[in-house]
Each structure stands twice: as C-alpha cells, then as structure tokens.
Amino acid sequence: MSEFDNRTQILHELINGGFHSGEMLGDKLGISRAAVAKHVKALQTLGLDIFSVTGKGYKLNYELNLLSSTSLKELMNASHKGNIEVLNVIDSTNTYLKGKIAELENGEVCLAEAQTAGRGRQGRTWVSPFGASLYLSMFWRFESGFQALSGLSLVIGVATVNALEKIGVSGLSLKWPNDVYLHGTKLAGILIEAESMPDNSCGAVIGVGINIQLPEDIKEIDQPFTDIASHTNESIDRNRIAAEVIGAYREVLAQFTAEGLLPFKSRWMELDHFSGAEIAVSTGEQKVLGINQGIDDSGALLLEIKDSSGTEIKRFFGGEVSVRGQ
C-alpha cells in the first residue's frame, strides 16, 4: 500500500469518529506506530484538525463530510449534465481544468478535498484545508470570444447567494467584483481565468472557494474571514452545498451566455455590500475615494467623485474596493 493509500486509510479511519489508537490503526494497515504518527502529521499539514491523547490515540476535532461525484449526480436535477470529478489532494482545481481545456465540455466540474496551490485573485494564496471548504472549477466556452465575458463575476457571485440562500444560509452579500460576504465578512472568493481556444472561442475556467467549516486554529489568512459553520448550529453537508451551487453556476452560465449581465443586474446591485458608502478603489498604486453607485450595464464599478470642480461618475473595471481608511 502507497504512503497516499495509508493516509486516505487512516482519514477514513478517523471520519468514523472517536479516538483510534496509533498501535490499532499500525495493525489495520500493516505498518508501524511510528509510521502512522508520521502520515498524521502530514495530514495535519493539509489543515486537517486532528489531535492526541496519551492513552487513547487519535481524533478528528469535527465532523467531516467528504465529498462524493456518486452523491453529487443523486442529489443534482437529471436536467444538469456535465462531468463531475472529485479529487483528493491538488495543486489548484482551476490549474487542473486549464492542463486539459481543449477536451472539456460546458458544465463540466472538477473538486477537490485540498489544493496545496490554491490561488485568488492578484495572485494571492487560497487557503484550503482538507475537507474545510469547498473548492471548486467550472468550465465554459464562450464563442464570441473574450468581450463575452465582461461582467461574468459578478453573475457567478449572484448564483453563488441564490444556491446558499436555497439551502437556508442568510446574511450573504457581494462585494465587487468577485467575494462573497456572510454577515458582512468574507465566505468565499471567485477567481475566473480565460484561454483562447483554437477556433477563436474562448475557454472560461470559473473556480470558488467557499468557507465551510476552517479549523479553529488556521492562521495563514490575511484578512478578515468567516464559514458557514460559524453561523448555524445544524449540521452541514458539503455534498448538498456542491450540487447546488453547480446547478446554480449551470442555470446562470445559459442565461448569461444569450443575455448577457442584464438580466442579473438588479439582483446584484440588491445584495452590493458597499452599496451607497464611502469607498477606495485601488488600482495599482493608485487609490480613488467616492461614493458607490453600484454597477453599469457591463459590469463596471461606478464611483461618484467630488472635488472643488464639482461631481462626476468615474467606471472602473478593475481594481480593489475597501472602505475608507482600510
């Protein structure tokens, strides 16, 4: 047995709940004590919150809810077809996607337990621990090319609030151009990445990191964060959570694809964070104060200015936003 198999057999192992002895789980797998205290380690690395106990052995702080394609396409409507693949452990699920785009097909679905290389947006690292969150990419095609996508984050920021306020999460909001907030702090991050494809289509790479249950003692986030978890006391499944925010991503792509922003517009401009404050928007070492007027027909951040000349309305399509002083 691999030393991947040992550690996805001690994970299983420890999702049965309770404590397992480190001499228990050598003689399950054939291996020494010392070898397990090394694979526990290394699954710890993963963000997995697992702790000891002299005299009693191992446990897994929480829950834990893996993910399953079979539970996936059950609890999905027959209607949302589409390759769903559930990895284990990779770099980055929007990576993955990218390394086979020329053979993949609209809707198509790749997730994964833990990235070791997840990525925001400006190259910033997505934290994810194993089984903690959702991380996950979706693929679609584009055929009138790279304009098609204007205002696509936003669209898949609005499908990802219909999807959790479908399965009772409230308190979500947007803020632009792609988190999500959950009582006003961050749940989740949108990262959309765009290749030519060789018939002059472009191909759309859409991957979410949604913060579902994080490990209490997680310290390699910078910034204000929050989880699903932290705000019910019911317990959570993960797999429901995937279905519906892929069928959701499927129904919103279809639209958006023949209509464009426009339809989604108010929706979003409904659930904008900022929405009438005073903001910043960064760009580059660049940082601009107004008002926030929500969004125009493209998608555009729309900000109000004064100055001694009087007020104008300047667009921005890109940048960062944070409140004043931030």
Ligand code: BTN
Second form
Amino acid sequence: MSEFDNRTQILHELINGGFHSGEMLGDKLGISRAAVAKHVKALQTLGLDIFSVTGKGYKLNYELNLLSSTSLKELMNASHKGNIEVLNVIDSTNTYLKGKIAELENGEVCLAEAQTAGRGRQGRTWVSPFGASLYLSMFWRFESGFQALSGLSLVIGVATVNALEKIGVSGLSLKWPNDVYLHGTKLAGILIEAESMPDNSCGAVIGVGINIQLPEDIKEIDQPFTDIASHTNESIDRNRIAAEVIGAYREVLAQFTAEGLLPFKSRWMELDHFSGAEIAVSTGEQKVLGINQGIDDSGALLLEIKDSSGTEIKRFFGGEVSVRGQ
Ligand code: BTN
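Same protein, different form: I have the form predicted on its own, so give me the form predicted together with the ligand.
Then the entire complex follows, led off by the chain already shown.
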C-alpha cells in the first residue's frame, strides 16, 4: 500500500469516530506505530484537527463528511450532465483545471478536500485545510472572447448566495465584485481566471472557496473571516452544498452567456452589503474615497466622489473595496 493510501485509510478509520490506538491502526494497515504517528502528523499538516490522548490513541475533533462524486451525482438534478471530479489533495483546483483546459466541456467541475497552494484574488493565498471548506472550480467557454466576461464575477457571486440560501443559510450579502459575506464577515471568495483558447474563444476557470467548518486554531488567514458552522447548530452536508453550487453555477452561466449581466443586476444590488456606504477603492497605489452607488450595466462599481468642484460618479472595473474595520 502506498504512503498516500495508508494516510487515507487512517483518515477513514478516524472518521468513524472515537479513539483509535496507534497499535490497532498499525495492525490494521500492517505498519509500525511510528509509521502511524508519521501519517497522523501529515494529516494534521493538511489542516485536520486530530488530537491524541496517552493510553487511548488518536481522535478526530469533529464530524467530517467527505466529498463523494457518487453522492454528488445523486444529489444533482438529472438535467445536469457535466463531469464532476473529486480529488483528495491538490495544489489548487483552478490550477488543475487550467492544466487541462483544452479538453474541458462547459460545466465540468473539480473539487478537492484540501489545497496545498490555494490561490485568492490579488495574488493572495487561499488557506485550504482538509475537509474544512469547499474548494471548487468550474470551466466555461465564452465564444465571443474576453469582452463577454464583463459582469461574470458578479453573476457568480449572486449564484453562490442563491445556492447557499437554498440550503437554509441566511444573512448573506456581497461585497463588490464578489466576496460573499455572512452576517457582515467574509464567508467565501471567488477567483475567475480566463485564458485564450486556440479557436479565439475565451476559457474561464471559475473557482470558489466557501468556509464550512474551519479548524478552531486557524491562524494563517490574513483578513476577518467566518464559516457556516459558526452560525448553525445543524450538521452540514458538504456534498449537498457542492451540488447546489454546481447546479446554480451551470444555470446562471447558461443564462449569462445568452443574456449578459442585466437579468442579475437588481439581485446583485439587493445583496450589496455596502450599498450607500462610505467606502475606499484601492487600485495599485491609489485609494479613492466615496459613496458606493452600486453597479452599472457592465458590472463596474460606481463611486460618488465629492470635492470642491462638485460631485462626480467614477466607474471602477477592478480594485479592492474596503471600509473602516473590514
Ligand atoms: C478570494 O481571494 O476571495 C478568492 C478565493 C478563491 C479560492 C478558490 S478555492 C478553489 C479555487 N482554487 C484556488 O486556488 N482558488 C479558488
């Protein structure tokens, strides 16, 4: 059995709950207690919250439901046919799909239990502990090239909120262009990467990370964040969330391809967490202060700026929105 299979098997034993001694695990796998300890360490490094008690053994600190492509397909509406690949540990689901972009069909998806090099917007790292979140990427091709992408990230934000509301999460909102907030704190982030295809169409890899139940002692995240588990006492089925997100993305992508941003604009405005608020938009070195007036028909952010010569509305196509304390 390979190192990787040993690790997966130890994890499967721990998922059953209770304590598992190193000796018992070692006997089951035909390896030494020291080798078991090494594998447990590797699982902890991936972000799994496993603790040990002398004389009792190892225990997983929470219930973990693993992703399964079979469960996902069962949960998906029969009209959804695209491929869904579930991976264990990968560098980044976006990087993985980009690596085989030429072979992909619209709506193809990959998910991973953990990412070792998860990427966020503005070159940031997306901390991706094992089983703690959803790390999902989907491919979509836009025949008319890059200009068709304007507004895409906003539409995906709306679809993410719709999917989460469907499974009973309430208190969701959006920060331009597409950070998903839960009760005013970041819950999910979206990274869209576009590539030119040989036929001059544009291939988009749409990646989303949704925090579900992050380890209690997580320290590496450099911005305020929350997870779904902090706002509910009910158990959370990650396969169900993934199925809703995949379904919602495929539906909005088909409609967006045909009709553009307009059908989604009022819903986006309704979800805008900072509607009418004083915000700052940072683009490189520049930071512009003003009142958030929502978006225009292309998805650009509208900022009302007042100075001695009067009031003007400035449009932003990129940049980071911030408010005091966020
Ligand atoms: C953000 O900075 O808010 C965007 C975060 C996007 C994270 C997701 S997780 C799945 C996919 N793979 C990545 O490497 N990044 C995206």
